Each structure stands twice: as C-alpha cells, then as structure tokens.
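Only one chain is given next, in structure tokens, and it is the form predicted alone.
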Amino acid sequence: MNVRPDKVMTLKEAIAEYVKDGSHISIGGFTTTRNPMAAVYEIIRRKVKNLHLYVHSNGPAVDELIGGGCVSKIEIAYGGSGKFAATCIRFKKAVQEATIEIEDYTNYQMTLRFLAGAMGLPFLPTRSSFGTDIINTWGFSKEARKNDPKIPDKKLVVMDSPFGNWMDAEKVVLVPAIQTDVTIIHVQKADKQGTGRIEGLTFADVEQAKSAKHLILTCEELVDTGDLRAAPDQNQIPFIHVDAVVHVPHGAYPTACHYYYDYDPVYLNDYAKAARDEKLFEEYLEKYVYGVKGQEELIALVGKERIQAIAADPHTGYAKNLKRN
C-alpha cells in the first residue's frame, strides 16, 4: 500500500522506476480510446525489451509497443484500431512471423482474470469460451510456463461444476488471475496522492489498476484533492493502489480521451499506412517517437490545427464535425 502524500513524477522517472526489461505489464484503454500513449512512447524511447504484456482490447498502444520491439509475450482478447486497422498491423505481423508468443482469451475472460488478481484469488470461473478453440489452443509451451514463475502452469482449466447441473452449468472454465509488475492507466483527473477519476467508459481499467503490484497513472489534469473529494462517487482509482502520478496533457493522443479530445483520424490513418511498410515504419518511429522528447513535442509536431479539430465538445465529450474517414 502506497500512502505517500505526493506521488507526482515525470514520465521519464516513472517509466525508469517501474518498467524494466522482462517486466510483466498491462495497459489500459480500449481500441482507440484512452490508450496510455505518452507512456508507451517513453517505453519505446528507452528501448525496453522482452515485456510480457497483458491487455483487454487495446489498439495503437499494443501495436506500437510491439512494433517498437518491446514485447516478447502477450496475453490478449483483441488488438485493433477500428476502421483504421481491424487487427493491429504490427501485432498481426509479429504473430504471423512468430516473433512474439501469444495466448488469447475472450474479452470477458480477460476482465475476470484482472478481477481475480484484484480480489487476491488465484482464479475465477466462467462459461465463456465453450464451443471455441480458445480452450484447446494454448500459446505458451510447458517449458515457458516452467521457466517463468509469473506464468500459470495452465492456460485454463475445464472442470465439472461442483453444484452439478445447477443453472444448467454442468461444466465451468477456470481462468487464472493476473497480477502484473506494473500497470499503466491514463485518466482524466488525478491528485498528487494518487486518487484517479475516469470520465466516460472505464472498460477493464479499474480491475487492471487494482490487480497490479505497482500502478502508474498518467492524467490530463492534476487537480486538488478537494476537487475529487467533492464528488467521491466519481473516483474509481483509490490512491492506495497508486505509485506514480504523471501529469501529461494529451497523454492518450492519438487515441481519444472523453471530454478532452477525440481520436485523430489523420494520425491513425497515416500510422496504418506506415505500419504496413518496413521502411515507412522506421521513418515513422524516427520522426514521431525517437524524434521528440515527449508528448508536448509530439503535439507541437502534429500542429495546432489538427489538435483543435479533435477538441471535445463539453456537452457530448466528442469532437464536433470531425471528418472521421
């Protein structure tokens, strides 16, 4: 439990402190919404290697971490950026060429695995994935499981329900808990102590946050504790779970952050084109990741006109009249 009254760090400090070669990490967000992109870019710039990555259903953050050569193993339900890339491009390439190892679960199973970790349970039961190859196809070898104590001995277990056919469930699937070395979540608001507020859909972020040994929050706004205490029912991340708070405006860009900015279709389209070509992708990394020192420089590079175009309407939380194609 981390109860320090001030957990504010720079992004460089937080990533250097908690994300190491070989770390087991998870990242929040969903497809093109609230990916912790500033943190992802810092991880790539630091050339962190052999990460074991856990995600629910993520988009650009997964693709760029893999494309940047940071990931050796991934456990995931879905990786895609909607119409920009129905399946993440560098992720797909890495799986097809077997340069990373992958184990897949359903969306619900991944949520349950994070929830089990948050509850301190070794597993949780479900009926999800019956009738699919998710049960039969395992990605990690017995040797890999034996050599890494952070990987469970089995992907999942199918067993008879101890309650017979109660509720028409003769069998259940047990899925193992996830407890990461570090999880990185981007939120709209946080205070110096670490209380965090997500506005809009939370996806599996709260379960991920509570299942981590260490938690980094990047935030759009660093606010006074009193502002969050005025509406405590709207705060999902308790400060006791948080190790580092990093103030990074536009920290989810080019993905969306509800009530602050929409996703950038121009950036995501351009990225998709670059990701399909080795030379173009290297040029992309050099310009937009290695060529800037942080998110502030990236936003300046993109330009005011694009940033203004994705600014969120205060009533709907989304950009008005944005040309999404």
Given for the second form:
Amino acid sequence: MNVRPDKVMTLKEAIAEYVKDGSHISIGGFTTTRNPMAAVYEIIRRKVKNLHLYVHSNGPAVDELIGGGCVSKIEIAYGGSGKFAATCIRFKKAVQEATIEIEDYTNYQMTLRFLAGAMGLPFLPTRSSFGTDIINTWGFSKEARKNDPKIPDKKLVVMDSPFGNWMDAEKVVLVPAIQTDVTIIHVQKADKQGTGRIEGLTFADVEQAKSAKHLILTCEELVDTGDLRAAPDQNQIPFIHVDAVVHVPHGAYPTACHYYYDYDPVYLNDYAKAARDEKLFEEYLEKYVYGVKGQEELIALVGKERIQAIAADPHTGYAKNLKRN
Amino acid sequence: MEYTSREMMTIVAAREIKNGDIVFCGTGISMLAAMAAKNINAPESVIFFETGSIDARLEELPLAVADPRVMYWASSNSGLLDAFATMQNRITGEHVIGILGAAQIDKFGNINSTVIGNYYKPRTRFSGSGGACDVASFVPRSIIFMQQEKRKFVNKVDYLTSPGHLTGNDGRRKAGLPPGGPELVITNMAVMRFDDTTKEMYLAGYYPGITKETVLENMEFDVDVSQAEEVEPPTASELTILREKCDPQRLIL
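Please supply the coordinates for the form predicted in complex with the partner chain, as a counterpart to the form predicted alone shown previously.
First the chain shown before, then all remaining chains and molecules of the complex.
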C-alpha cells in the first residue's frame, strides 16, 4: 500500500530497496512473454542470494535467476520456454543436481494461491489434482515447514465438501495462499504513481501483483496519468498496490511484449546453447548480464538489426513473418 | 503422398475434433492438431489456451501458449483464472477437449511430465504440470500424444503428474475427480483407447506398415489387441492443408 504521487525510481534503486537475500519473490509473465527480464538481470548483477521464488509457468526469467545463482527454493507449475527449451535448461540442471529445492503445483493452483493471497484468505478450494503426486509428494518436509514461518505447515489438503454433494463435488483440494515480499511484473504502460495497464493476455499477473507486500512495476512506456485515467476500464493495476515504477523500454526482452516487440528467437536459441555448457554459460553471463549496466546497453549490444526484426506489427501485435527456427 | 509419423499423428488427432468442440492446446504438436482440425474437418471448433485466449485467429503458428500470436483477433484475452473456469463451467466445460503430451504413461492413462527417477534428485527433470493436471482433472475428454517406447509405456509412472483413470473402473469418482479422463492415446505407431468399464487401455488402431506385435514390443505392459484395425493414412488434401496452411515454416513438422 503506497499512495505517494511519484514512485518513479531507477531499476537499480528499486531492486536494491525491495529485493534482498532470502526474499520471497514472484515474477510475472508466462513462458516467452512479458517476463520482467530487465529486473531479473539487475537481480543477477546484484548477486542476490537465496531467493524463494513463486511462479506458475515461467521460462527465461526463472532459468536466468537460477543460472545466476540467486534462487534456493522454488514453488512452480512449469519451467519451459516453448520451442526454445521444452524444459528450462539451468532449472533442469539445478533440480537434477538438487542444488535448489523445488515444490510442484499446477498452473491453476498457483493462480488460486496468488488470488487467495490477494484476497487475504488462508486458502481456496479446487478440484484439480486428486489422486496425483502433486498432492502426495511434498517438496518441502514437515520439519522444514515448521521451521519457516513464511510457508504454510502443509502443501495441499484434501477434504470432504462441507456442502455435501452440492454441484456434484464431494471433495475439494485446498491450496494455501501465497504472500510474497515482493512481486515484479512488466506492463506496457504505467504512470508515475503506479496505475498500470497490461495489453494482451494478463496471465496471473494481476493476482501475483496483489498478493505481494511490495510491488515493482517495470513499464515499456511511462505515460501521463490522463492517458490511463481516460480509459480506466483498461487498467488492471490500481496504484495503491504499487511501490516502485521503473521505466524500462524493452524491459521484457528477450521475451515478447504484446504490441511492442516479439520474443527474439536468436537470443533464446543462443541462450539455450550456452545454458547447456558450463563454460559457455559463464561467458554468456559475463557478456550479456554482468557486462552491461542495464537493459539499454543490452539492447545496444544485441544491435539494431535484430531489434528491428522483432518490432511488433501494430495490427497483430507481433512481428509478422519473423524467422523463428 | 509420402508423409511423416508426425504428420500422421497430427491428422489422427485432428480427425477426433468436431465442430462445437472447445480445444485446449498445449505447446507443439497439439497446437498444430487443433489448427489442422479447424482448417480441415471442424471449422467451427474453438481453439482455446490456458493463458486466457479464446478463438484467436492463428495466422502464424504459436511456439508457446503465451505467444503473442495467440492474442490476435481473439474473442477475448483474459488470464489463467478465466481459462480454468471455462474448463470447469458446467455449460462450456462439457465441450472442452484437452490435448496433452507426457514422458510416461500407464495402462489407465495416468501421465508423468515431471521427473524420471527420485523426485528429490531426479535422473531427468521435465517442465512439470503447467496446466496439464488441471485440464486432465476437469474436462470430459482428452487426447494424449506419446512416443511409442517401452520406457514410456510403463507399469508405474515415476511421478503421477496428471490423472487419467487413476486405478481404473470408477477410480476417478472415488478420488474426487469430475467424470472424464483420457479418451485416446496417439503415438508414432498406433492409437489406443480405454475400455468403457475397466478404463484399461486397448489397442484401437495401428498405422500402415506397423504390426500389432511391434506396438506391443514397445510397451512395458500388455494391452488387448483384438479390436485393432489399420488406421487410414492422411489424405493428400489433409497433408496439403497441414503443410501449406498450418505450418508453412516447418516449425513443428
């Protein structure tokens, strides 16, 4: 909750202020669209450690945060970057080597968990996952849960519906709320107070945003308040939730941002290649993450030609006929 | 006309989709099957993504379910809450057909897309459920794409990510799930269906050039093959539409 009229900060200031070692954090976007990549790169550059990360289906952002050594625990439904990495590569490696702890949920369950957090409820019911290992296998042990006041004592709970067989549902699965220290989402437009507008699919960004103690909005365009207030029904993020507004053009790059730019197949393919090899991955981080001061330098490093190739067509919102092999 | 097993699988799935079906698509071949159905045999089917897009005009093949290409000319772009509500809604949910893929499957159509080996230190980690477990839980019909290999058709999945018919018979109801479950499994060699009562998998069809024995050799468990017939190969016109209209850039095919 923050009603200051001007919350504009630099990305460095916002990450330094709100993302600490051990923070419980969630990031918006879905697979290769609207991941808050500029913020992710800044977190890696700051060498933040031991993050407890919550996502539903995420791709490059999760993979780079894990590859950058920032994450120790993750609650997740899906780690994949579409055709570019069916399973996120550094994520896969970290789980296989047990260098991070993981707990699996479904997309709907993660969304309901964020919604419960946003609503201030302890849990919400669903009918997803009866009879599966999503319910039966816990990533975090009972003891670990007891010792950590920031996570609930149980993973998922099956109960008989207190309404008998109403709506032909005898049982429900209860999913516990998530409340993060900080959530970061990337939106197309925001004003300096933090009213935000997402164009295209919102995924679970709104629920993630409202389940956070602190919310950082990175935006493609910092616009006048009047531009957003003239059509308030198109704004999903009311400023009261927002703590920091950061203007970062190409802030979701190399993932897509509807009506602004497509995902960059060249970057994502090169990344996938580098991520499979320790030495190449170190070189990747040195060049594209540590080697630049921020997103502006990354975009300059990638070069005009590729940035022009992914520019969105204003009618469809994506780059038509982009070479995507 | 020559064709690949991938094209065969796509067309076999597309033929199962009817006008009025709301098709839940994942990444890759399932998206292509939905596009093929829409362009070939079910122009009034509705393509639907868990990300919240309903009936987008897919002028280019999306490479992920969040690809901006799924947002174009949609009836509505919303988010995950709405998408999963559509599957559970007692009016629309009845019409949703799910298309899924997995690393392992058992004889009741329970699938694993999470880990091979021990959950806490797996030999192979996969992407995880995403929305697959949700759709497998909620919708009345689903199609599962698999590669026909012994290590993939297993007696027991290493991790049960998404429910099929669980223990068979009325296992779903007993566990608390809505009715439904997988209707067919499409592989690079064959098509399997599930017995109406026991919910056990049986061989329903095999592709031209493949024998029933070959299919069985590529499974850890046995299935009834007495009802199996050869599957019609894709026609020239089906192949032409698939190649020229659905995936001209050969991104999936």
